[in-house]
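Consider the single chain below, provided in structure tokens and representing the form predicted on its own.
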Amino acid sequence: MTAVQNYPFALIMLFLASGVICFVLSGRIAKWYCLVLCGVGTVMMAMTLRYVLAAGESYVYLMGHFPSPWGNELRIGPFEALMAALFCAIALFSIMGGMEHILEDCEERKVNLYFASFCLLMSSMLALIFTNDLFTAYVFIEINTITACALVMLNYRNGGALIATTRYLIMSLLGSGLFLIAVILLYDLTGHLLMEPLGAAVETLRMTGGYLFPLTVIVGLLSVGLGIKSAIFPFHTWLPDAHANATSASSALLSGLVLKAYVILLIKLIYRVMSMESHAVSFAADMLFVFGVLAMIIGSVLAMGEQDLKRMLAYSSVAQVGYIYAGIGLGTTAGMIAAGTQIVTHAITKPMLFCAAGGFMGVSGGSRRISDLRGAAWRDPLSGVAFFVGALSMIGIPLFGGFATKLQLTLASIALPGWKAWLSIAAIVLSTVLNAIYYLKTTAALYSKDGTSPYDELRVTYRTLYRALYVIAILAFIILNIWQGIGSGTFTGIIREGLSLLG
């Protein structure tokens, strides 16, 4: 194998080992170590993406000396490589944008623990993107759960962090349990855990008419289990508290990346185990579609009633995850492409909004209440610009990332006859109107000059180095967002090719 073909496995192991390394490093060194590691990882995954695009095919990385169906494998194609490169880049910018708040919100002696948890989290997400083995996926799902909870709990300044973490852990373990039950049943029926032989065995059972009811139950367990972990409505109740009580960098990671890792795994399972043809006519597709449409509307309605900026953004994430599941639920290739496009859009937009929220809190006495944040966009102009760009993207204004998603999902819906088409289009229109109401209302408050905020004269002196990191991160997020809005064909083309190779 060429050196670049080893990069996915090497990066997973590098992040995994770095989780241990950061335990023995001081917080001062650990933070720079993680930034460098994310930068190196972004370059490695970009090179891997370039390799698979040039090759025009995916490849399998065999871990150890035992081939399929007994060994353990990674599968690397354009879809997986794009998502891995995106995850490393967004993680880098999220940490840069929230570095000031990480150091303020975490106890000094626990800063290294924060970055140790971050490294383990990155390792688990990359493993979920690349793994070709269901039990390996389960193991890293649990690592992902524990480390994500740790990132919320380490915010010692917020007394609600422990309660929020407990709720997060309980709901997440429920999702993990359902996923594990499905894996056990699949292994019992087929004797396989690797996706390719597993998919062939499932197709044989389906063709012969054997065990159709257990297979239906398994599909439901997989879909609901991963749906709970990605905060699909109505299993989203843990999300607002987790985001509100975490430091801004953790909120950016949880919303932008952690939720998407489970969706990416579900997409892989649909293509490689269930098959797109079977998914399209299954009850699971209809269930995910209905949940997605409800999330688009109800998530937006709940966001409209929030007076806490971070909770508002959390409910907005529920609505945006709804777009992903609505696309998956359409049961078509165009719907899947729309879902993949939304994964990219949300990953590059929502972390920017959470980082901007951290900036507003910094110039408003740490308050998250929108009434206290009035005029904050003038006290921190860069955060104001970032929030405005993010708001335009979430609404779906042309030239910004969110427009690409809504256009793709609308086109996918129009091409599909039946009740899903009109329901999807109606949900897109209504959700867009609701998004515009609460995002523009919040933006107006942030730019208000009516003098009602007690923090109008407050100015915070930022540490120059960390402010420079924040500026770089915000500018990178803005550029990525506009790139997605203007040149969405780049990402969409890679997603289309990657999904075709998945099948």
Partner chain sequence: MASYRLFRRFANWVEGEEVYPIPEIEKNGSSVREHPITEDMARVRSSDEGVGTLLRRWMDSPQGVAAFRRVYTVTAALLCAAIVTLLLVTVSYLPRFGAPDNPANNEVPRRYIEQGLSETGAINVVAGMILDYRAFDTLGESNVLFAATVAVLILLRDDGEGKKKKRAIPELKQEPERERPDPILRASAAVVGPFALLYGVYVILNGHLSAGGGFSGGAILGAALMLLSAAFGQEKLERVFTARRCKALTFLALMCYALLKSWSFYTGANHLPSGIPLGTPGSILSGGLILPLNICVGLVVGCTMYSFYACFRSGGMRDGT
Contents of the next structure:
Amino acid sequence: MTAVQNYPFALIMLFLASGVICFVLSGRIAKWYCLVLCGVGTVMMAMTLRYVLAAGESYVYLMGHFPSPWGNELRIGPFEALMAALFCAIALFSIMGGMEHILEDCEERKVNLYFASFCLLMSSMLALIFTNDLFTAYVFIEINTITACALVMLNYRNGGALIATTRYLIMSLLGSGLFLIAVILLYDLTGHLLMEPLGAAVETLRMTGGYLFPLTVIVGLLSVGLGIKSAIFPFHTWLPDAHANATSASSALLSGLVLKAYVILLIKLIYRVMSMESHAVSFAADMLFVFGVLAMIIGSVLAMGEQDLKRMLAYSSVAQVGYIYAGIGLGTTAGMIAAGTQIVTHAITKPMLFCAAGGFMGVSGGSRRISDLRGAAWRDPLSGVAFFVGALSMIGIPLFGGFATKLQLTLASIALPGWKAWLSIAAIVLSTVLNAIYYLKTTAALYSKDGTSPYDELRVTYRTLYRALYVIAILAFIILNIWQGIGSGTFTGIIREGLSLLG
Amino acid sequence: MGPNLLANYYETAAMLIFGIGFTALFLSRNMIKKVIGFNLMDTGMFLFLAAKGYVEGRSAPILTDGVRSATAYINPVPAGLVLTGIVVSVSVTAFLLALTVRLYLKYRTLNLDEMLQRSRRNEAES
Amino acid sequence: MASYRLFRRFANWVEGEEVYPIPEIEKNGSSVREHPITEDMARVRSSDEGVGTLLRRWMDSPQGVAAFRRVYTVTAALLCAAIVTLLLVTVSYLPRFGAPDNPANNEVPRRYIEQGLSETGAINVVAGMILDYRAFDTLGESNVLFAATVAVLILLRDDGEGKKKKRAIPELKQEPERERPDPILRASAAVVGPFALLYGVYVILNGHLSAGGGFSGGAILGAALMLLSAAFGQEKLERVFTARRCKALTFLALMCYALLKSWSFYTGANHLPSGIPLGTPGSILSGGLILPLNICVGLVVGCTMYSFYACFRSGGMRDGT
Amino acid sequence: MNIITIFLLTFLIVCAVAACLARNLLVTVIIFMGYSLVMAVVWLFLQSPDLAITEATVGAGVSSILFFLTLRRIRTIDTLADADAEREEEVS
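For comparison with the form predicted on its own, please write out the form predicted in complex with the partner chain.
Full complex below, order starting with the chain above.
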């Protein structure tokens, strides 16, 4: 085994241990430590990605001395490695972009606890991406839940954050409860917890026609459980408050990464346990598709009515997650590729928008209301540019990331016969129009200067240290976005190869 | 309806407890009741798992008298999973209760709806 | 009649009418409940526009709140009922309880039982399973506990202002303990406390030989510490067991755990021998890594449980200085 | 199927319902404590002593203590707030 193959495992353990280390470090050191760690993680994951792409195959990493049905395993392929590299990079840029606000919002002596939570969150997301074992997934889902809530409630002196955390936590617990019960039922029917033997056993059950009813229930529970945690439409109610009340770095992490980790787990489950063929005709796929389409439209409608910038972005996340689920619900490989592309697109766009929102709030007395933010884009030009790029990307203008998704999703829908194709294309068109309306309206508001704002004379300076970090982060996000828009083939190609290796 | 509802009486009871806990967590507006509901939900699931590991007439998987045959002991896997689960459940309980204290400090109520209304009113006033 | 009363009670509960433990709270809350809905809020928002705003405004109006609450409650109750029914029907299809030929009794538990002793050295198969075969789960589990500690500390630790030990949040302060702790509590704690501590240590050290292990032993340790602290006062206990020591102990134990397990994962994945002797089955010093891991877990759990207690009781532990 | 397990399981369900419906939160927590103890016994019947010992210490011990502490903390918050309110009234 070459050294590169150890990196995923090493990174998970490194983040776990760093959580404990940050607990004893002071906040001043912990923040730099975390930045360095994320940078190292990005490099390590990029090397792993290069290795698996060169090898052209995925490999299994034993966690201990015992092979598949007995011990825990990680599984590393191009899809997982790409997502892990992306997650580390986005986390790095999100923290860089929101560093100033973290230090403002957090009590000084609790900064290190924020970074401890952050490290544990990262390790849990990496474990969710790589794990090959359902019960491990459950345990790390719980770490993810607790630490994500900890990141939201960081600024608990703002009362809204506390209530938002509570609602988020309770919905998440319902979701993980459903997930766990599904895992238990699955264990009862097959006697396995690892995905490989589990998939084989489920296949056998399906052949022999045994336990059909419990299997259907299990698939439904898994989808709903993970759906609640990634805020699929009827269960999205916790999301706007949680994402709007958190500090901007936390909002970026939560919307860009945490929602996606569960979707990635769901995609792995579909490929490795339920098998693509049965997913295509299953009830769960139709359900996810309908929820996704509804989310695309209703999320946009709700975002249109928002007067609060961060809540608007949060509702837009609901709509964007809808795209992912619509892609999964199509039930074809092309749909899955579209979903994967959307994961990448949203992960590089939404954190940028949240960071920019943090920038606007910084030059407008901390208000989140769009009416108070009028002209903020002139006061903080870089954030203005970032918001504009993000808006164009979310609308789906060619040359920006969002276009890649919409293209893939449209292509996947056209190839499909029947009601799903029409519904999905109609939803894409409608959602694009709605997106354009509210994003352009907001951008126009941000750029309109009517001389009434008390902050008009304020100009942001990019000279201080944290602002320099912010500039780097925003530039990186913009570059990633344009890369995804122009060279969308890169990521989509890796996703295609990764998904074919997953099955 | 399958044939085994009454034969699986442990599982049936476990699912009922799970349902009670789920309902309390979902519907009750009092934070403490929600936490209790969460605990009931989790113990219900653990009871289900533990029942799944049991095999009629076999003993606990502690190899005492040198008996090493798999037919003498029950399945140890569910027990291990439940142990892990109990830790998760007590951690989450502590977290939820800490949130409850904080919320009570801020809003002087345990009712989640009232908290929401008050925080909305605060927002509208500010 | 009784069933009707039960139903009424259920309905009341669902509608959120609760009696809190202390009637005063009811009194406090009622002043707010009189004008629960917000006409001024509707006015504030009336300058806004758009479909979503209209929807929100309706939802914030009294009729809207009532209607929304009713619809939400009914839907949620139906949803819960549906889930329970679904699960019960599923149970009726599952393999029979206690049958030896259930799918779960396959080659996995067979190897755990038949070769567990020679592969892990643990007499308690469950301990061998969670700390060796499926150790990654258990590592995650202790980090769940750690994550919860971090979250509780964020919420409840009261750092005070500056170097002075003044509390930042007066309400978080416990009322000064004027009354002496209960004599019955003190006497029984003096008898039970040491034995409970000893029992916790016993359970931890015998985790691989008999029922129990790091987690249950640690919980017993934590409970014993809570008992002592409740009986003899937190200050007295924290003269020995200071915040800094507690933190250091947690840190060391978790790091130790992570390092030991990393070594074992690393060697396992690279097919190297781990080089850890398993010892004679049945003696205390056996079971390879299981005993040290149990000790680590026990320490972490004990410290965590006690720091939960300290946080809930008085906003965290003091430094002994 | 023996009578004792049926009895214990029924007891568990009744406890669960009662804990949710009880009006006094202290009663709720006490019922929950009893529920945890019975659960430990049930697990002993299911040949899982590891679980029984853990549930007895965690469910009936630590969790319940945390609940009690929370209730007590809530009462403290109230008494302090009341005292503050009284003081303000006296001043005015």
